[in-house]
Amino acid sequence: MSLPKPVMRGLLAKRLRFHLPIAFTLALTAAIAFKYTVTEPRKRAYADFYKQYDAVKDFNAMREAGVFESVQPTGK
């Protein structure tokens, strides 16, 4: 009628022996997810925006607009 003792000698490692290669697997299947689906859209995006980008006109434009205080507009 009395219930056995639970196995508690070598539960850690019996329980990490299973569960370890499952967390890396996991984080590493993640990783390899956002590393292709985050980073790599986002540097092509980059690079397609900065193919096209002029800073010198961007620079006149706002110039042009009176963003800056050392650099007077052309008209003035």
Second form
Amino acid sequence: MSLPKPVMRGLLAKRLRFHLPIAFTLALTAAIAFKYTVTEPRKRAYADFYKQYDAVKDFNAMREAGVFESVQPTGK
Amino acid sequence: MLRAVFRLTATGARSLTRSRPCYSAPLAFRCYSHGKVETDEEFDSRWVTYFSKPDLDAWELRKGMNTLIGYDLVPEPKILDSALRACRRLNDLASAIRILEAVKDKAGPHKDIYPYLIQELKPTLAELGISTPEELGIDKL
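Given the form predicted alone above, produce the structure of the same protein in the form predicted in complex with the partner chain.
In what comes next, the whole complex appears, and the chain from above leads the way.
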């Protein structure tokens, strides 16, 4: 029972031809998925927070809490 | 805008990988758009001639084998036959057995290649008195 001659050339090229497009696609998909599930919600959360943010009100709240050294609460 | 650029380069990269392996039959290295492509037979006979040099020295044997192993192919039985005979001329049994181990490794997941090679090389191995790694029990870790 003599063995037939198998394919012996271009085995890596064949493997890469199959796997590289898949690899690129998966990597691209992962990047796009991360963008739309993580970075965009994060950016939206920050934008929404700062849309109604009153810096002066926040400053005064911190001032009353007495956490600053440069300015005392209004009572003192 | 960045997204558009990203998508463009990605599809560009993918079409590049699809078109880059341009020759399926000859050697997968040196994809010239100019210049003559060497056929498989020319490649094989070039290597058979290399190892057939009567005064091949040990360095040239090792260099030849290392270069050959670097290619995207498993060497043909006739190339290996020539290399094994060179080992015989150099009284280097260790390299002869190592060549067999190397081609088995080159085949990777394709388990049908090595048995075929051993089948084709059996007369040469018998003539030169070379044992296979399996016969010596050194193929197991």
